[in-house]
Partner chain sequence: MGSQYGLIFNLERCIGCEACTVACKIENNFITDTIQVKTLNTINKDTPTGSFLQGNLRMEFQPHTCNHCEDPPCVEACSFNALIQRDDGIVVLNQDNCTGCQTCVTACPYGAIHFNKDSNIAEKCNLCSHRIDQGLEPFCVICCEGQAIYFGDWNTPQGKFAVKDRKDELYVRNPEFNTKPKIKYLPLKKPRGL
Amino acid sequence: MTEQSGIIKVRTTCPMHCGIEACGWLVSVNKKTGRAIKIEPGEFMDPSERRICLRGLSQLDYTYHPDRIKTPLKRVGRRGEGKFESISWEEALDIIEKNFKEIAEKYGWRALGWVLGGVGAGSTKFGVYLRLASLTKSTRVSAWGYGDSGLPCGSRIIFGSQIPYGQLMHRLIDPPDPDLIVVWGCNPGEAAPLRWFRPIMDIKERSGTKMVTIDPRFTVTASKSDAYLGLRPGTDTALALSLLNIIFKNGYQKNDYIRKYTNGPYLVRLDTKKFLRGKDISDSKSKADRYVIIDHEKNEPKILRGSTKSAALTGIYTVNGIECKTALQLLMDLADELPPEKGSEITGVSAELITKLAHAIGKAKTTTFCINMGFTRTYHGHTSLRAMGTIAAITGNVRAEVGKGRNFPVLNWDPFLKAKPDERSYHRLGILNMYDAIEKGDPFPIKAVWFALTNFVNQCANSGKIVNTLFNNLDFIVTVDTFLTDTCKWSDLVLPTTSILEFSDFIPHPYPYVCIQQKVIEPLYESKSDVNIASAVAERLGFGEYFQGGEDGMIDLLLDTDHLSMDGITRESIIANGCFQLLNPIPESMETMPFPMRTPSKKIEIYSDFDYLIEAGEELPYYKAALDSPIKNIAEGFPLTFIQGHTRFRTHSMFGNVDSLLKMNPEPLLDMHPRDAEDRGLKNNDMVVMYNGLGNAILKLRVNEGIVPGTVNLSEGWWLKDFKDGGVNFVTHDIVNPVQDKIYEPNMSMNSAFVEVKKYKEEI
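Could the structure of this chain by itself be given in the form predicted on its own?
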């Protein structure tokens, strides 16, 4: 913090979690009035990290917005009516204490669900609610399933990791530059312009790297690419298999890499689809669970003990009377079923473009696959990730999850996840599983919900079901927010929380830095930080001793770790430097190793023999159309696929009421291809109804050649007030994918909605 001419300048950090940006901010504060008057980019050790986006620049408009919630509010009208009266914090805490204890006495503490948004993940404002859930043994409702669990489900199967960015995108931050960048199902030019798109453009300029974008929309990213493949939503797996078809037919696969780092050489029984094990061919107990390969030099089976250097990669074999194929052979057989011509029929991408991309990947020395969550927000999204990751593995383009030679920060989450180490901690539900818990009491009833860091009604699947069914089954709803959002309007109690500038937190980004989000100004009105709100509730419930020290105390708890990645890093040292570069470089030998993976084989698993995958027919990344799933029951008669892209003007629904951003992006627009518009007699700027059997949204049409036929797109995050009726998620479904449910947790498949669109006619 510096001071001059009556102006205090505070180095803080944006925690918005938008593409893991975590931009540094330098905020000027008028010392006399205590008012923040300017925000500009904050410095990092690396000058290229100095950046700020539109949302960051508009933070003053957000903080000083006249519509801020100023006091706690108690509902006095019907839920959804938006009628409240101001009350004191004491009365609000009385209401919380009374309702929590009554519900806990009747149903048990697990009937209380803490529903937390992704914006808070990895910080103490998220952690304090986990700590309170742990102490009360209530239910933590996971944030991954908001649309972000499809990618982890796929990644856990093939790589054994939660997020595969390090394995696939490392060359965007590490030298040497890749020869080819494939941007698959994401739009970093708009969704993560500073964190990912800037280095991509720098690489293109510096090294002449070619870039290809795969997306149903012709995006900002596509406009800067050397080639664009516009595919139908949800057909990514079919595209990947067609690419593999060409890669295998031309021998582009890296055989030595496959032998060393994947389970491709391992034999698979054709009768059970399980890996052949030592116990299948030997009585040795010590070798019972080992994998079996074919030694191609001796042409005989070998129970694996060490090197796979002599392993045969392909072929069909009979071992001890058991017919087997290698995992790689099974993958090649699958790819053989989807030549480019057939892939083109499914995806809408020409066979020529599929073939050209396959040759480009196969011939490139190094290829980086730039991904995010978008292409996995479909019913079979986990398989899309597996299929795309398989291409990377087969061509030798997977690496360890390290970058810039430094480890990722490992923090002390134990005090938050298990506040009393010797006692059982909280219960856990995926967000979609919570729907059944509220509606059906399965696996147990949820009767009270605390919403924080999320606009649940606006952002979650099947909004109509939420407001018409789920909320009617809840006895008590609390929402913590800065503005009276759509979720607040259905709540019994609304608590005013602070803006980014009004509280302190720890931010474990941007890699390879960790930062402190310093409080810049005092909280406005009667708002409190999430840490202080949780602490006040804890005090009423008899757990006040676990929340001593406020925001700084919670940060210190998180940093109290012996892990070498955080050696010597304290809250004070971070503040003194504005941010802190992670210490303890990774040994060079580890930087280039793509393994061991945290999978059963400790390798990249292009084939998986978990029972639930075999039962579902997903031991390999088979292409399955969404309409071959339970979605078919609600999709019949609705021929258009609805998808939701991100925009630079909001982080989900945040900033949706900021005038400076609304001037640039004033209203929701539904993108439709001219051919689809003509078929329906629709014109640009017509008011239309997008609808299906679940609900509708009434908004303006934008006829747009930059979207594939049969698809309509609307950027997510628009508030219900922005529509004549309905909203973004009134047409999305909440159907659980049972495979994802078993891998990790089911995902809201926001890009697997099926709709029809017609002209809106004002009722007379």
Contents of the next structure:
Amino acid sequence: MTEQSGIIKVRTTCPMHCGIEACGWLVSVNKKTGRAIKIEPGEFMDPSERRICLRGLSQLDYTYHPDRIKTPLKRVGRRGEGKFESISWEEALDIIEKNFKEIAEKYGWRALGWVLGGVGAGSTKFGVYLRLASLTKSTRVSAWGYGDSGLPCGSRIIFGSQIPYGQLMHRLIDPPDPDLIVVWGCNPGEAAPLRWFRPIMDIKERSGTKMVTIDPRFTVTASKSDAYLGLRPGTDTALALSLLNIIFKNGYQKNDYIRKYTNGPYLVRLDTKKFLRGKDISDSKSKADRYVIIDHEKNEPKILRGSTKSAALTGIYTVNGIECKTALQLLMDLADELPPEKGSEITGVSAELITKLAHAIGKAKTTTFCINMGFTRTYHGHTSLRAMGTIAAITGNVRAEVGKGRNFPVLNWDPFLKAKPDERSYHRLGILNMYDAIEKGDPFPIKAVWFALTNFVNQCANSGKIVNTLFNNLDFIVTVDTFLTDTCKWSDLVLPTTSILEFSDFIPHPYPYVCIQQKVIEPLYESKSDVNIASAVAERLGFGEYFQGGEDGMIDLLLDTDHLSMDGITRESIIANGCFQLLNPIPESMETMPFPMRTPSKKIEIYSDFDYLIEAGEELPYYKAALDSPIKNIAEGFPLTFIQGHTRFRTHSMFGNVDSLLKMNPEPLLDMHPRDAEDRGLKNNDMVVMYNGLGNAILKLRVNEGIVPGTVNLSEGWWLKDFKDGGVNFVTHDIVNPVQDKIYEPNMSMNSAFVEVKKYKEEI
Amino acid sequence: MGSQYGLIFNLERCIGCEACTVACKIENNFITDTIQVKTLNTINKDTPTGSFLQGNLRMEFQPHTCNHCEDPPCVEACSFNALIQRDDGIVVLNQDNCTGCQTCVTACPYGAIHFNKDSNIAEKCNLCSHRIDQGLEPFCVICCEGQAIYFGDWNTPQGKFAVKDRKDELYVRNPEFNTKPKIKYLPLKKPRGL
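Starting from the form predicted on its own, produce the coordinates for the form predicted in complex with its partner chain.
Once more the chain from above appears, this time first in line as the rest of the complex follows.
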């Protein structure tokens, strides 16, 4: 904090849920009025790390927006009507206590669901609700399925990790620079410009690295690339298999790497599709579960014990009367079925471009695959991730060993996840599973919902079903927000929370730092931080003792860990250092540690033999069309694929009401290729209806060469107020992929929606 | 030799985000967009030129702001001493002297001077001369998401502003206006293919 002529300057951290860029901010506050008057980028250690975005710069318009909710609100009209009366916090807490206790008595505590949206870069604002869920043994409704669980579902299978950034993208941070960067199905130039796109541009500039973008849209990222592959949404797996086809045909695969770090050499039984195990060929109990390889020098099977150095990578073998192939052979057989000409038919990308990219990846010494959630927000998105990851693995481009660097922060989450030290006490539901829980009581009924850090109606699949069916089945809805969103309008009780300038939190980002988000100004109006709201509710439910110390107390609790990553790092030390602090380095002795792959084999699993994957025909990343799914039943007559790119003008739905940003981006626009527009007699700027059997959205058309024909795009996050009728998610479905349900939790496949578009005619 | 300050917009790094537009308004309390980011050769912002099916799409952003011309027509046009050219080359609009006559708005061939209808005075980029005088860089430079804006002195170009390897590619907008802009551009590089 620095002081000068009546102005205090406070260094803080932006916790917004963008690309989790965790920018540093320096906020000027008028000492006399207590009003924040300016935000500028704050320093880290190196001036090149100084950064802010257009939304960050607009934060004061958000904080001091005239539409801020000022007091707790109690619904007086019908749900959805938006009529409320102002009440005191005491009254609000009375209503919460009464309803929670009634519902708990009638249905049990697990009928109360805490629907917690994006935590962003923050921690305790989310943690306190988990703590309440733990203490009351109610239900945590996970936010991954909002559209972000396709990636972990795929990553869990192939890498055994939640998010494979560390495996795939380390070369964007750690030298040496890669020879080739493949941006696959994401748009960091707009969605993660500061932490990801800057390094990509730096690497291009510094090392002349070539860059390729694969995306249904010609984005800003594509515009900076040396080649662009405009594929049809959801066909990433077909593209990947065609690339593998050429990679294998030319022998580009890195055999030593495959042997050492993947399960490619392991034998797979052709009858059961399971891995051949010691027990299949030997009576030895101690070897029963071990994998089996073929020793290529002796040409005989060997029960694996340690090194795979001598393992054969390909071939068909009969072992103890059982027909087997190596996992790599099975992958090669699969890739063999998709030559580039066939891949081209499916993806829309020319066979020539596919071939050239395969050669480029094959010949590059190192390739970095840059990914995010976009291409996994499809019905088979987990498979797309696996297929892309398989290319990275086969070509030796997955980080397999820990290099020099710093520890990732390991925090003390136990007090939040467990009511008692040895007991995990909340129930867990994926957000997409909650639909059935509310509608059908499956797997158990949810009767009351607490929404925080989310605009559920706006951002979740099948908005029509949410407002017409789900909400009718709920006895009690509470929403915590800064603005009266559409979710608030359907709630019985609305609680005003603070903007990000009005509370403190711990920010376990941006690597290699951890930061503190400092409270810059006092909470406006009667708003309270999420921590203080949760504490007040806890007090009423008899758990006040668990929330001592407010925001600072919760931060200290989270940092109370003996993990060496956080040794010596405290709230006070971070603030004293300027609100950011470097994480502790990885000890010298750990430099050659294998990068942890938490798969059953502890290797990169290019083949997986989980029973549910075999049952679903997904032991390898087979290409399946989006319509090769129950979506087919609702897609007939709706030939266009609808996708939702992310925009720089909002962070999901946040900032959707900020005038300074709306001025540059005043209304929703539907991107359509000129050929599709011509087929429908539509012109640029026409008002159109995008519709299917679920609902519609009425908006303006933007005829755009930069989108693959047969697909339309509308950026996610527009508020319902911005449409003549309907909205973004009135045309998306809530169909669950049962495989994802088994792996982790099902994803909303927002980019596997099917629509038709026609000219809007005003009804008179 | 005195300083002649200017900017280079490196369009290879400009991601069209418009943070500069927002930053300029905040720093200077402007209402109009004194920096405007154009998508070149297209009627729709943020869309490419060329053809998807022919595989020749291109999209290039170009921020437009006051060019701080060496021969500034606006300074000549203003009868009220509201527009002056400083010794360091910065063309500054002193709003205290502005009468709102809008002669400068017409005089600027680049359309870089904007009229604030609420306050009835002109608004334009002053290159953050108030920050430069304190030894700071213009606010848009430190807020640029792509780190695409380089600030420097044309008489003694240093660091990124010296553009060692791409000097020949530097250009100004509409040189035929003959006003000698001190805001220059580095174009987006051509895709190299695979």
